[in-house]
Amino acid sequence: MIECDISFARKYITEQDFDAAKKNARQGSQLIKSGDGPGTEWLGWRDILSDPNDAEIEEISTLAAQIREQADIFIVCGIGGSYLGAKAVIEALSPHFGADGPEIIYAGHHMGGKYLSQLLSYLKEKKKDGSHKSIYLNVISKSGSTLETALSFRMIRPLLEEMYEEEASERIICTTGKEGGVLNKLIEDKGYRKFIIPDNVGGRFSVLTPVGLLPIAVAGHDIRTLFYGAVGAFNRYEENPEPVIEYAALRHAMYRKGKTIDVISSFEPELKSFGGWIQQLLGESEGKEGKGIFPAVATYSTDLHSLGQFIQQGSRSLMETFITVKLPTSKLTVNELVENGDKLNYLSGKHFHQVNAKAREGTIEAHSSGDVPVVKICLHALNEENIGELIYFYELLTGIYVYSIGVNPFDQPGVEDYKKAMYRLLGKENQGT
């Protein structure tokens, strides 16, 4: 069960704002519920959870077992919403170290030469018997088109079909739009195996598609659990949206009153990658027309020791969302010493989860005394079952506020400016398709 606590952030704002911001919110919900609002054509991420695919499950489940089983190294190609909630998701539920099962690798995120160089003679590296690594591709494109990923295919494609020659078919699965682009042609001539991201679900709402459900199976998750919890929090929200409206009311306020940054932050270095799943679906959603907070991410407490002296005494402009965890992730504690010579002993036999907990609710005494607004959102325990509904929580959300502060919260016409431009510096003829 998703909690959302508001009451930090609330003197920051009169009765009267709050209930202003609420209307707003209530007729943001109203639009996605009654999909009246713009970009009706992409509440897909609502279909899904409302008529789950069972049977779609379990044949990713089937098919990342069998992975699983034979792969030394499972490479997730995408950018944007076709890797970071794949991520997010992996690195909040997967051990720091000694993971069992393939070594996950992303590629098709950026341009870098040197690590997709470094990356090509990794993958031909032979294993200590001599033999080759058993890898497998997962390309995620919709259009199969966006530069970054498929310079990647490009470049790992031809090595994959010289290691393997006819089984590399077998071994490279695109997720990709229902027809058209470019990796649908690829797959009727190659043979590739197929999963379909849906019409009406954009790239950052994507998570719970094949898009992420494969990648998250592959590391060893139980996505049936992780997609129900999702389920489970789209019933309760249908039923009951107000704790959703009051928080996206809350932000709406903040937003009014000039608070134009949001840290989004941790006290669990497991969530720092939830944290920049977040920060696309925020602000690839809001941040139009001139409107919109922006999201950064923090992971303490390891940044307050960088960011945290602005936190406290640099500019006004922003508030603070703490992602909390209640039950412990560890079961870790301190050790005690006899000579005490680094005078540690006043924690001896306490948790690490007890001791980072004071740290966090220190924080957030310092940064709510240092005149900045603070959300907290508190998951009962870091499990597949929670992650799913923190998952839904925040699409709702999303699509509830920037709703509310008069943004189509579904389209992202600035990212292809920069498409216009790059294709026009590199000489493609018929830029930006």
Ligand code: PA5
Contents of the next structure:
Amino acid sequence: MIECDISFARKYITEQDFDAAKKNARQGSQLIKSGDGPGTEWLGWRDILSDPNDAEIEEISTLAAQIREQADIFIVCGIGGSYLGAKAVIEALSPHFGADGPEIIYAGHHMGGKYLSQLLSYLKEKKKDGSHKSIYLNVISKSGSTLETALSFRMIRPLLEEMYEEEASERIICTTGKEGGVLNKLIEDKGYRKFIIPDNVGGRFSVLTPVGLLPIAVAGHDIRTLFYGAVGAFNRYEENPEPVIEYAALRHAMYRKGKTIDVISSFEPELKSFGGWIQQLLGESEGKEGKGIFPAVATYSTDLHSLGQFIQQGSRSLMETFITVKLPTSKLTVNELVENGDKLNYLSGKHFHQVNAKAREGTIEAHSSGDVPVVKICLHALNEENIGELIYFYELLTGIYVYSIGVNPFDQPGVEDYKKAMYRLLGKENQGT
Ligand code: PA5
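Switching from the form predicted alone: structure of the form predicted together with the ligand?
Below, the chain from earlier opens the complete complex, with every other chain and molecule after it.
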């Protein structure tokens, strides 16, 4: 269960401005439902929830269980929408230290040579008994040609072939578009296992397809509950989209008032990468035609000691969205020390969750009084079901809100510009991306 509380921010906008923004948001919601808006061919993130593919969820869960039994390392090789969702969910739900199952390693999300060369050395290192590490590689690319991902795959693939010979093809799992592209040709030639990303689901909306589901399942999380958490949210908002429409309207009204930065904040460090997923989802969807609110991510209380000053008193172009968790994420309490040299016994016996919650309440109070409109999105508990719900909530919000500001939420024409320039500078013959 998640709740969206916009009451703290409402005072910044008049009834009239809110009503006008709500009208636009309702139109946005209507376009999502009718499929009559621009980018209508990208609404598959809704279809997968209205008609769940249980057989695929089962197939992924079974494969993930096998990999969990056999693998020391599982490499998620992808960039942007092809890895951010998986990373967000895995970090939200996994223990910070000593998770059981294979070590999850990300690759293909940049072209840093130091990272890749160290990764290759790490993969090559033998175990204490002299045997090879058991490595599985999931390369994820809808286009099959994104340079960052393709280059990492090109460097890691021969290593697996050398280590496992014919068995390498069973250890390489490709998640890609149905047909076309160089990756599909390699799959055909080498016999790699393949999962399909539906044509009508764009990268940043693809976490609930095999793109996110396989890595999340390999990390040991219940993807069926995650998926059905999203299905529950889908059904609820189909019946009553009002909470999402209100938040979309608020964001729109804030934008009109000059709030051009939304700081997505959390007091739970395990939600940091979830902020990164939201950042891409909103940023790549709304930042076009000279419009949009720039999504930033902050993790508190850490970033109160770096960004806090700016948020409290810097240029007043900020709004802030707190992602909070109601039920404690741990039972840890503050210890009692007889000598009390640090004078912290006044906190003894208190749960860290309570201390953190007070820091959060204090921060919301301070930022609100510093003229930062605050929205609170509260998850009842940090579990698969609620995370699934939060994923759909943000996908729907993105669709409705971005339509409401008159932008197509589902394309990313600007991303092509850096690719074109990069390919020209790299001397690629056919400079198509
Ligand atoms: O949201 C998007 O479409 C992008 O972020 C893509 O996911 C990203 O560019 C990776 O593309 P691909 O999966 O084709 O390698």
